[in-house]
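So this first bit is one chain, no partners, the form predicted alone, shown in structure tokens.
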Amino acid sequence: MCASFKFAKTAAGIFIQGIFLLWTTFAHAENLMGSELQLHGFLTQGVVITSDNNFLGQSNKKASPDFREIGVNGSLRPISDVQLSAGLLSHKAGGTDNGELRLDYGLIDWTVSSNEQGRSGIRLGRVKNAYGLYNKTRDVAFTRPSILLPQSIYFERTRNVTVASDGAELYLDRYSEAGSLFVTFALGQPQIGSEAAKVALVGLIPNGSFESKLMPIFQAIYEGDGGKYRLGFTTLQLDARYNPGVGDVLQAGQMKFTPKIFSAQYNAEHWSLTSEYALRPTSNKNFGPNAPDSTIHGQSYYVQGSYRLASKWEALLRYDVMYADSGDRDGKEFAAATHRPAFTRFSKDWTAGVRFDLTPEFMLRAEYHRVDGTGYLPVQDNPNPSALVQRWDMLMLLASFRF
């Protein structure tokens, strides 16, 4: 281990300890120069055990503790219409993320106008992407409906690509008796420099690098009856060019990804029903013979129900489906062309889970997955496709603390 890496790990550890000390000192909020500084954080540890294959670490027939999230965030409002916010995150997820401390988000939020009818403004900096119902808060376990978000929409293997962008986000909120409308439009540079991001984009570990045009993201969410039901639409366009490295198996190609996500949720007193459906067209060209030109239309959806059994208990049931190519749902055409398993092109995941809030600050979760297909498994955890098993089971346990 090189000296610079040791230093970085030591510095990160000291920094996190310092943040916790600050939190203790400030006791959650402190008046600073006439403004209120808010400090919060979370620590989440998961364990994954699979009957076959690997997910979030080497989990095949053994317990993998390589799923961990540690975050600290703060906000400061120096004047009434300006808020400064930032969050630091260490995210460990098997071979797709090594847990290095990084800036999760950091932005200036300027509310240009605000009244009883709504508000509008702009956020500048590293902004969490408005992507479906859960992406903006996906790293905080307390805000997720389950340990693992539906992988048909919120892939763990592509998390770094979709989680945040460096740029600007315009927002417009409107309130009326008919309901509330929340509209955002963002334009930013996606985070595609890491190895995990490159693997997510081309499905293998390349020698070169990607550079992307500014990525536009549009989202509109309508809430009726005080949030009893929600309807949403999200779309974005990732347009990236590949620069080959020395001895690269890929040529200077281009890829374009333009998903469209339709979201719906109904919230009753004791239960909620949620569903999202995504169309995921992806085109690749000029990558050379190892990645022939192609345009495929991925398709994803899930249906999820949760029920609050008691004040501290909640149960969840979900069916989650992903097809890499809706024109080849069973993957047979892909298998014939590549001699790789057909079931790597789809996944059908039945999930049953339970949540127990021991205290408002401490939560425990357990969930069981019965999966047909390996479409959402990361290449980094499963480098040998011939070793994959089509039908497999997964048990996940999680504990999370927040302050």
The other form holds:
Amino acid sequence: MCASFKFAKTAAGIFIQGIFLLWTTFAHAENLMGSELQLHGFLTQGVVITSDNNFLGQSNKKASPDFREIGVNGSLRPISDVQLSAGLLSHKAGGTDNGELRLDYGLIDWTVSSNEQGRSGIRLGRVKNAYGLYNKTRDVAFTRPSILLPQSIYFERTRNVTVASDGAELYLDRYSEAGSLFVTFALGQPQIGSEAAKVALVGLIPNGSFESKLMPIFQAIYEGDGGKYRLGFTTLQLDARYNPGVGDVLQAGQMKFTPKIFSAQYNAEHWSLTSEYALRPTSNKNFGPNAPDSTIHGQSYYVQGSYRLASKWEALLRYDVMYADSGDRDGKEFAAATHRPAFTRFSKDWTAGVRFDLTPEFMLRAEYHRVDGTGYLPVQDNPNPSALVQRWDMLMLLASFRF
Amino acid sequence: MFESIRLYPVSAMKNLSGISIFALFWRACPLYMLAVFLFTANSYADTQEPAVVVITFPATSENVISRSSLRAIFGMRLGKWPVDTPVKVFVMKDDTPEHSDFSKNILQVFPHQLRLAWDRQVFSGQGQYPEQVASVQEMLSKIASTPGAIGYIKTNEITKNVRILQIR
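Alternative state: the form predicted in complex with the partner chain, after the form predicted alone:
Next comes the full complex, and the chain you just saw is listed first.
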């Protein structure tokens, strides 16, 4: 006991020293051949404990540490109109992501024209998807409103599909007294070929893989009064084809996903109110007798209030709702047809949380979730649907450091 | 009878004193409010920090700028002056009174929102942070010596080596 404590203390000491070394080495911008190189990063560790079911690891009645986000990024501006950027990310999230190091984004951003009234340009490479208010920096704890993003819209289980695409993004900004308008249009290849993406879309049993056509994403965000009001609209079209594996239960089908997200936010000095509403129609066809052709209309929304209690403290309250099929909200038709629990088709999550910024670089968070339904739980962490419990509670703790 | 006589002066006095107190109060009220206003206004004037102004490199072509363009510049979105020189943005630490005053009163954006906007751009590869200076002296020397530089400073600390940028 004593030895292990000593070891932990030494390890923690080395760890902290390492972090400070990293920080002092990289946190400052360096001048590289007359252009500025900026290096930044973050390290986030979470702990999840649930009353029932598993989320982000084996969390059922015990603490799961399998929620970790480590990222480093660099950017360089050789000339004022061009920025080269790359970010590496290791994202460990229970059974859905093993934390292997990936290129999160890697792009060249060229501002083609700019003047006092606005700018326009293009980003080429691996670009983070503009999806709702939070997706572009969804893995950076400091930019999130809570430990867990509202799962009705920012699903943890389908993040690989929505996180970034390889292609191009055009952007157009307008700055005027009436407000600012930010419009992006992207066309890219989503990261859909992985096992995790397949499981997210069709479950564990089918053993094939998906490939996608180029995915268009359109987003417009209007900011009034210096960002006090933000209104957004996002839509995209994912058109994917399934390549069955050997002896697969599914045939070579097509899946089309065309979500629309409406976003609104009001920011006062000490509080913010945010809400997003999403319509998520998905149609499947030609998957064969085990998955008849269907079109289901998923529906999601959340309402979130945050209050800055003091300069370092922030409190959060949110109600987050997701229906897999708005034509069968309580999942009864689904249960009758599949003999699986009805409550796997929705989730209603009340969240209360608190954030404490020890320093600008170090943040601590805690939040409590009271959830009805298991709609957002990944199947990888919960392979047996009959072991699921409809009403469950979750406590999450998080520490995050950045440089 | 005796009772009433005895009662009379008491109630009269009550009445009298009641009227006079209310009357006094109402008469004094505007005066009091004026005094409070003058006193607080005066004490504000005495203790208030000098206002913050936007400053640029002395040879910058611009004299005036719109608030929306200024927000785009300090939001790290607009990186060029109209004559094509790159903009170089300098800020002080988030918790300094200068930064708070500049954000709230000139940009009219809350400091924590400005920080969030920078974070979102930096951590998605779309932008860079502004350069943070450690002191007023560093702000002045950087603005005076860096072509395209823009920053802010209290009015009583302005030197001849920087130029004030007016907000349209």
